[in-house]
Amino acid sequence: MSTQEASPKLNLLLDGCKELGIPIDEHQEQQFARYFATLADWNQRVNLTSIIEPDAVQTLHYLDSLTVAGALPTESLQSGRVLDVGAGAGFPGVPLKIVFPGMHLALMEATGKKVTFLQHLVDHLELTDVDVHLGRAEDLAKDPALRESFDVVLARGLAKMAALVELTLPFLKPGGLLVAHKKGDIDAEVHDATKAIRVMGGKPPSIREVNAPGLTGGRVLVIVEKVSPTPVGYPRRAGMPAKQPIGK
């Protein structure tokens, strides 16, 4: 699929990014368009995601993506350090990347395949200051060049909070936000992870509600300002955060 064949298909995306106030210019629908192309090509051989008609990628992806901006301040979206933290197919760093150019973003995926994903996706859109992590984020929180490093740490489908806090809040810098995209009915898996959150160095979460357009399901984003340094030793040896997560 060529772009221009598939730029006039990227209607709802458009239409999605007025609602949010996010402005789109030619060259940004052109990489929206190449992502999908990219996209639905890797897919027949790299299991990326189960979500590949064009309307569901631009709902389902593009704009839910697009939704952790109205969360963030205009400086993390315009100059911040930036971390995905199990990023997959690139949603929601990539999508943010596109509109932000000036973001600085780090992808990090535990899964070699989509590892190479990312990086052919990141030539292939001609994207800059962009770089890719291969690793469990258990391991690579210990890397003095990542651990309390970023501004903004993303996480799409990752883990229950109180195990996803474990993994993410260590990269933040006191300060730093946590976006955690979350849908349905959250309050007991937050409550949960109270004890987590606080341990990590977080503030109590706010939660945002998502209003986008197709976006249904009860979709939020929980929001965690880290506040004070997360003690050494965290987070625990891989699989750890999820097999026994802090205060169960």
Ligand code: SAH
The other form holds:
Amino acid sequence: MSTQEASPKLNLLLDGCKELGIPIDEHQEQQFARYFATLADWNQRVNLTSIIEPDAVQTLHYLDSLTVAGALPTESLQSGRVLDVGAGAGFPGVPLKIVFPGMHLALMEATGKKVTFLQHLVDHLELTDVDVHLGRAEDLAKDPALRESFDVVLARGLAKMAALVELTLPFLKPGGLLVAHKKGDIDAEVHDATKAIRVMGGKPPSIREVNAPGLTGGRVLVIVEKVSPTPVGYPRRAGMPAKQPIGK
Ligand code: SAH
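Swap state to the form predicted in complex with the ligand from the form predicted on its own:
To see the whole picture, the full complex is given below, headed by that same chain.
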């Protein structure tokens, strides 16, 4: 990777990683700096994120993404098959891949322009073993190469829990884990997803509060273990999980 680009010191990221117990070397720091430069550049043409100020990107995107690490077994982080559904500008999947380069990462995104960005980003950061999939989760879940094939599925900002589990759990192997980023009071939302989780083959969720420097607003990770295969009829056709979530 060239070192010609200015790499601002990412102090908030570095301090936060220390607190999260995640070591970051210079190469990884440079990848985060390059990620920022690429995001800022593309965001002028493609609507990727409203959070673009450098401090906010470090806390609300990078560190927030990395809080997932504390919820996953080391083996999954180091060599697992991890899928980020509705990856948008790459959160939380890409920051995790930077700090755990042995992970096999797949990014799934329905919007073509975002997929173009993600593919560029992966190439530009010289990340290896990352697949970028264009399409809706409802359709891609029918692909036998993807269905029930991941150890971990991540989702941030994708949908309400009841729809989210229909869009994500079909991709997990039994024994795998869904980790969903959520904010605020999510008890009711999780309660509304009780039946959907059961139907998709998941166990009742656990909720983990997350803390990292600069992160406020009651952030939690909702963690669902998949215990049995998802029935063939799910997910339903594109749009249905959000439009008509499986009832309580
Ligand atoms: N995870 C990112 C983006 C959140 S916005 C972040 O936290 O910053 C949600 C993203 O999910 C959008 O980019 C949207 O295009 C994508 N998305 C929504 N429904 C989807 C579906 N059914 N399948 C695949 N992607 C979807």
